[in-house]
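Below you'll find only one chain, the form predicted on its own, shown as structure tokens.
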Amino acid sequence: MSASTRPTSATQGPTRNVRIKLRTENVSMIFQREGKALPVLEDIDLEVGDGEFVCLLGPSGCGKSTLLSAMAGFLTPTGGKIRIDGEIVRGPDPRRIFVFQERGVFPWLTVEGNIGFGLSKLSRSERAKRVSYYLQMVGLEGFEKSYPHELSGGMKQRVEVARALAVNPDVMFLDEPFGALDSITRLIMRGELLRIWQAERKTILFVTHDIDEAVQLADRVVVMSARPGRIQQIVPIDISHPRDISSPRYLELRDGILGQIGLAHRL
């Protein structure tokens, strides 16, 4: 069995046995702030399946985001590696797309221009029939020439991730995408995410701090500590989708994070 497919335990690496996307290995960062050493992030090993939801969930200031935009290849580790196919993660790469939160609309095209705005290389033809694609696939039909400003925060998510996924990518990186949605819009966004990624199985690293968040979408909930981050936990969700978030199992999942975060008996 090769290194790459070889089983994984349930802390470390995906539940079933599936090939190795993303590996991080003992990846460590400090920033400079006026002068001083901010550790931000410290050891963290992490392996990611091909195809796996994986969620990284902790307080405001952990160093989620930080490790994403490191998987991602905006940031360069202090310390350790980070791989992806096995090879060396030395910067972005068309291959991997990161969806911020409501930041990454160009007001200045239209819904199809949006979505294919990474297409150029495309013929016409093959151009039109990705974006018309991926218009239906998130629901936008109807929308083609509207502009950002004439649509609500999750259209505007909607064009986010379908711009991201009319590329091909093989990983998706989504840093907080819903967050500045409100509670309603955010539960059909995580309905629609879902839905297209069970359609298309591409690899999801999703930063969150809400907890029903993570145990509704991922795989796996990656729980991390207060800065320096470090991996404290790492939930496997055992829950088939759709998931019931009143059943005793994803309550019992939903209490136990919170319990390892120190919030069981706060609420």
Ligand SMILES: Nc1ncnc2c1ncn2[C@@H]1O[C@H](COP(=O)(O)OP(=O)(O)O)[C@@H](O)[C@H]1O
Given for the second form:
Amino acid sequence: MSASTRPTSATQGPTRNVRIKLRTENVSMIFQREGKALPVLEDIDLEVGDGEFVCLLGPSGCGKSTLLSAMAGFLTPTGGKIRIDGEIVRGPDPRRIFVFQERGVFPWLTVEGNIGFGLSKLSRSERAKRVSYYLQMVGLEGFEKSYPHELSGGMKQRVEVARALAVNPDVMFLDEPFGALDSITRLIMRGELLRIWQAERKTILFVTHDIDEAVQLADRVVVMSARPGRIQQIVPIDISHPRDISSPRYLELRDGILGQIGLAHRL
Ligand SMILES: Nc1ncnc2c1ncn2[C@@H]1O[C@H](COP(=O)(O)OP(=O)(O)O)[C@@H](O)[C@H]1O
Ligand SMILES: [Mg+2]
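How about the form predicted together with the ligand, since we already have the form predicted on its own?
What follows is the whole complex; the chain from before opens it.
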């Protein structure tokens, strides 16, 4: 086992004994704003296992999107390094996919056009096969020819997830992907994403400011402090899926995180 495949500590590394897929080494980010240095991320050390589902949780403005963008190669950290499969991330890579909250699907393409968007290198029949497979996986059969304006918010988000999965990424970065949905649709989409993750075992980095979302989804929750964002605590969620959100262990973990961010017994 090489150094890059071994977790360095029990708290930073994945709970299961798997290969390290992504690692941040002492990552920091300082933005320049109006001539002043704005430190946004400090000393971020994190290891994410292959196939692991990690949630980054923290208050608005703490640097979650900045960290995710840096991991995906859209931003270069001002300090430290980010590695995927042991190699330093130097820019975006088609093997990795980023799902935004607001970006949305392409309104001028049908559902199947959207899902097949990243597949131009495949033959027509291969592309059709892939599109139909993921269309089914996210439960959109029958809507192949529909345009986004004919779909509900939840259905559009399914199209996004299907489009992301169709390119067969090895890492998925999701930045508050369900933030704009109503609470019932959000619950359904969490279940869908978990089902897909269990079937495909992609490595997932999922940003949220919703504690319940994090505890329902993640193998580990990375709790970040307010700006400049640091890792305050990493909480392994040792409950198997499907999770009973009224179980004592669930409530204990959730309350522990609330306590960590100073909100216990205040709600
Ligand atoms: N490109 C940028 N230039 C200057 N400041 C930025 C830039 N991107 C983000 N910021 C600032 O960095 C902080 C963290 O932003 P962000 O990562 O979006 O937080 P979060 O996703 O946790 O809400 C915010 O104060 C934001 O205004
Ligand atoms: Mg954000």
